[in-house]
Structures are given as C-alpha cells and as structure tokens.
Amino acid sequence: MPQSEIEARAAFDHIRYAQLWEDADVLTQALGDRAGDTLVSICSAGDNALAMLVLDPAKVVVVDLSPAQIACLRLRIGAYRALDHEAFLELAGSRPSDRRAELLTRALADTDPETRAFWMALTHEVEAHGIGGVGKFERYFRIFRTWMLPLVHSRSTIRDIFEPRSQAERAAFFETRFDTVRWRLLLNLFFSRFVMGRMGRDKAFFDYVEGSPAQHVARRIRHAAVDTDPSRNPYLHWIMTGTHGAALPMAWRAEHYEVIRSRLDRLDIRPGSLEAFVSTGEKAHGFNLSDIFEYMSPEVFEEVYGSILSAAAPGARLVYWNMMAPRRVPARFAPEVTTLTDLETRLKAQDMAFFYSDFVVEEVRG
C-alpha cells in the first residue's frame, strides 16, 4: 500500500477527535460473532477499538497515522486500569468534576513518557472539558453550542429535544419549535465548507466531498431528531449540551467497563497507516475502517481497498461509513465480496452517529 493520500495533505500533530463520532453499537453488530478472531481498527480516539473488545476477539490491531490519536487510546488504557467507572466518566467529560487533574495524573501513571508528556501539557484543557472535549472537532462544537446556539434557541428548547417522544411527536416538535428560519441560517453559516474546514475538520478532508456540507448536516440533524430517538443519542447530547447525559457511547457504559478492562492486553497498537498491518501478511476477520475512504480519490480508494482485501480472511467483514463522498466496493473487486444489504438497512436505522449518510457492511467471500 502506498503512503496514505491524506497523510500527504493533512496535519496529524494535534488531537482532531477527542472522542469517537461513530456508533460502536452498529459497528459491533456489523462485525458479527468474532470470538477468538483478529480484528483491525482505525484508532481515532480509541473508543471503538475498545468497544470491539466486547466481541471477545483474540486481538484488536489498532492503527492510525496520528500520534495524537494514538495518545488518546494510550490514555484511555491507563484510565480503564486506574479508575473506576464513575471516575472515568468524570475524566472523560461526561460528568461534572473538580478533580480531573488528579484523575489525569492517576490515569497516566503507568503510561509511556511520551503519552504522559503529551497529556500533561493539556491538563488545563482536560480540567475544563474532560479528555473527550479537547479535540479540534469538539472545540468546534463547543463554539457552536456556547456562542451560536443561544442566538437561535432557548435553553428550554434545547432541554426539550431530549424528552422521550413517539416519532410523530418528535416530528411535530422539530417542525414547530426547532426547525426555524434562524436555525437554518445558522446551519448555512456554521456548517459551510469554509467554516468547517477552518474550525472543525482539516480542509483537506473535503477534497472529495460532493454537495453542500450545510445541507447535508441539516438533513442528518432532522434524521437524528425525528427518525431516531434523541433521548438515546450520546452524540447529539454532546453537541447540544456538552455532556452525554444518560446516553453514553458503548465503550463508556457501566455494563461494558469491566469486560473491556479485563481485555486491554488484547489491543495491539501499531502507529502508522493500514500498511502497518497489511504488510505483515497477517489475516484479519473484521475491519473497522471508520470513514477513511472518504479522504481518498477514487483511484487511491480502489488501490487501498484491494490491499485490505489481501489481508482479509474468508468471511471477514469490512465496516465503514461515508459522510459526503460515496464509497463502496470498487467494481473491480465486486466479485470478491458480498454487500450485506439487509444488515446495513437495519443498522442504518439504528445508527446514532447521524452525520454519516451511509453505513457499509461488506463480507469477503470464501
């Protein structure tokens, strides 16, 4: 596999995502029964690689181009080992806390010197926002929530988003109280390609995007507010309120905490691109590919996809998301995989990570 295309065009020296913005519940269902298997995951902030441990694999190989994103996972490993569940949620930012500096020190105690130095330099930000709130993407949403949203909606309207309702009631709430002219103007401004490139995602991540980001976000927010239940959506909670409320991401829930803690030694962290796995000749039975294909030209996507297939065991599943750049199995490789359309359809209806327009599950034929 060649050097990653995005590696040459985007910076990876800071935390882009301090928490995962992809739904591990649908990811783990899409991967299927993987007890005893080898899995591969893009790291990002590490939460979904941790969630994959619930599947009881032999190991999860974790790769990422960004040392900062790898540092997020290494800190989480330290936090799972050193903290109980409630303390973890405080450190993460899901719960209020006045002791995050202390919790950070405890979580870092047994980590490597580079990870400790990286995170100690961020102590003040962690104290203010938790480890899940210190990324570029999270700061972008914090500006939105703190400075822009109050110009459009009252606190009571924001609070009422998360009241449990039937779908018909959610539609009525959205159309009569939420989807106002001022709201639509805000979306067009704040989620424009220019503003998102400057403040949210690296501008290079939009090179292959099709259409208007603002219109895409507007459609997906309506989906999150009406088609799914906002009271159960941790991502929408964080964007609108700065916490997850009771709707925690999968890896942060109490019912999974001890299982994940007991399997941390099954994580095999390999900094670098997917080549860090593909070049070894090993075979994996499942791949969490995040939305990496979205950042590639069609030609590079086809080449990378073929490299991944070369490292996939028969029956392996490739799971990935698309936001605005449509990517599915290239025609050249279509005879080698089966698209699990029924599973995709079912899981897309459940997916709380509402920014994505498509969720793809492909299985390698034997």
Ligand SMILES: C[S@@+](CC[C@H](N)C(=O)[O-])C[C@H]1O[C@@H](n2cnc3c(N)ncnc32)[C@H](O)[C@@H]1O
Second form
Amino acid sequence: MPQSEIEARAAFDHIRYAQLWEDADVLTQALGDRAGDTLVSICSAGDNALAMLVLDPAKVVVVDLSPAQIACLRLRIGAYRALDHEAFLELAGSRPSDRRAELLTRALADTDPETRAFWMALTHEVEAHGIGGVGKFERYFRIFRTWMLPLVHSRSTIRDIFEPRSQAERAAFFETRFDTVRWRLLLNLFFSRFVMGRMGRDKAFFDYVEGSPAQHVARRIRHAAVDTDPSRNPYLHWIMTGTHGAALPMAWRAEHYEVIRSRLDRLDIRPGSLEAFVSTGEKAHGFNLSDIFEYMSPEVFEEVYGSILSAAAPGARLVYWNMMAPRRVPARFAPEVTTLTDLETRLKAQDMAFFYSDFVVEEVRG
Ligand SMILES: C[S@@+](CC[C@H](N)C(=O)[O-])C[C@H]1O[C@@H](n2cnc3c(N)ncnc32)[C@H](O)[C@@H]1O
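Write the structure block of the form predicted together with the ligand for the protein whose form predicted on its own appears above.
Below, the chain from earlier opens the complete complex, with every other chain and molecule after it.
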C-alpha cells in the first residue's frame, strides 16, 4: 500500500454507527414537503441523508465530525452507483452473502483513495457482518445476541417474534413467550448502570430517565413488540438476528433505490461540524439533527440551537431525537418556534427505532 494511503487511513477514527439507528420514515414525515428545498443532515452512517433525497430537495448538506462516518456515506454512494438492489442488500448485511469482498471492491471502485483504503482494511469484517454491522454500536448488539440472548430465548422463539400478528395477538405472545423472567433478568443485567457505563454510555446519561435504565428499556421493548409490529421493524430484527427480514430501513428499500441513485449528486458532503455549516450564512429548510444535542451541555446546546435558528429559513423544521437526556427548544428561543406536538405524537407512535425516549419536531415561525 502506498505511503499516502497508510497516512490517510491513520487519520480516520473508528466507525461508531455502521448503520442508522434512527427511523427515516419518521424523519422524512417530520420534515414535511421539501421539494426544491435545501436540507441539512448529520451523516452518522449516511442512510438518513440518503433517505432525505426521496423528498426531492435541491440538495442535502451532510456534516459529521467523524471522518469514519463520512466514509460510510462515501462507500454507500459507490454502492448505489455500482450495484443493483439485491447486491446492495448483501453488501449491507441485510441478506446472507458469500461474495461481500467482491461487492465491496466494486462499490469502492470509483471512490476516493482514502475511502477505498479505509474500507479495504475492513474487508474481513465486512465479509462477516456486512457494511452495516462493523461499527462499535453494532458490535455491542452482537455481544448481546451471541453470548446472552441464547441463554434466554430459543431460535424458534426469536423467529416467532417476527411472525405478523394483530395487536391483541402480539400482546399475548409478548406476555407468554417474549417477556419471560429470564428476559427481564437479562435486561436488568445488560442494561444496569454499571454495564452500560462500562460498555457504551456515560452513566450520567441516565440521570434524566425515569426509573432504572433496564425499566426504560423494558418499556421501549413493549412499544417495539406490542404497540408496533415487529414483523415490520428492521431495527429489532437486526438486534435479535444480526440481519434484516422482510422489513428494511427506508433508504435500503427496493422502492426507493432508483430514486436515491438518480439523486446522489444532490448530496453536498462537508466533513466537519454542524456549527461550521451554520456559520456559512446559508439558509436551510429542514435539519436532521440526529441526537447530537444530548452530547452537549445545556449551555452549549442553547448556544448551538440559537445558531441553527440563524441558519434556518422561515418555516424550516428542526427534527431530533433524545435517548437519555431531555433536549427541547431552550426557553430563550421558544417564541421563535412552534412545537408540532400532534405530528410528534403521531410519529412517536410509529417510530420503529424504539430505544429513544423522545422525538422532537420544531418549526421556525415565518
Ligand atoms: C450523535 S451520533 C448518534 C447516532 C445515532 N443515534 C444513530 O442511530 O446512528 C451521530 C453522529 O453525529 C456526529 N456528531 C455529533 N455532534 C456533531 C456536531 N456538532 N457536528 C457534526 N456532527 C456531529 C457524530 O460524529 C456521529 O457520527
């Protein structure tokens, strides 16, 4: 490998999120009718910026502090261009495959040398898990699925979770077969403050959550297992099986593949912070802010929120999630936005990425 590629690789950090764990169906409905508009998206693994192309915007400006996360999007762009939909799903990890190394090479053929070197070094992991399975977050789920889940549920129970059922049947299945004593024990163990603090999240995240983290997770799992239909939930399916079933995240579905492919040149990728975008003087009509506010202190959040408002066109929407920390429009800016409570309530009820505690849609007053 030439020296420059090694240097380029060293400059990348690790992938934290190899796929998007935020529901793009909910996101795109929250953004509203955005044909011809300018949108801004946090990149993460790139899937929701891609899903936003379905709204037919003039452009989607994509930002992320992490070069590794930007590399996830650049690889996807190569994959949409080079592969048909079935091959894309194999490379992604949604479908079994014994040819991921070859598909990866094809997807990387027209990408920049840094992206190519970064992903080629991950070939073995991609072969095993797909490009959507190689992040730290997905590794955390893999530990859960490989070492803990088999102690609690048989393969046939796990398969049965994803059988289509009415809501009443789902409730009965959940109470008799899914939510067992052992399952509860596992949640308590895995999501104890100690383990979560050690393995993933800062313990301070839980300061705002009602009850213990395990109780919070148990409530959200009921939402995923009973209130919504598991057979239509790609996130629960991946967590429990390591792949996708019939349901796929929005950007990966067949019906959107060609539309997204034909609009890839509307992505305007700007490695760096959201704060850097908002200081350019450009105006946008919709912001996918992921759950970035949780990573800021309340003071920094307030400051960044104000700068986003200064970059927002009248009628623009700010869409974001909270997992553990409460973040909504700071009091100082409340007169400038309207919280779309009815829309939030409707979309929260259908959010398949069930682990968030709150979903926020705020509209800038005209
Ligand atoms: C906040 S994390 C959350 C990921 C998420 N819950 C998911 O499902 O993928 C998403 C991304 O935001 C990026 N990020 C966090 N703060 C940012 C900022 N101020 N500007 C740009 N990117 C940021 C991180 O690098 C990360 O890749």
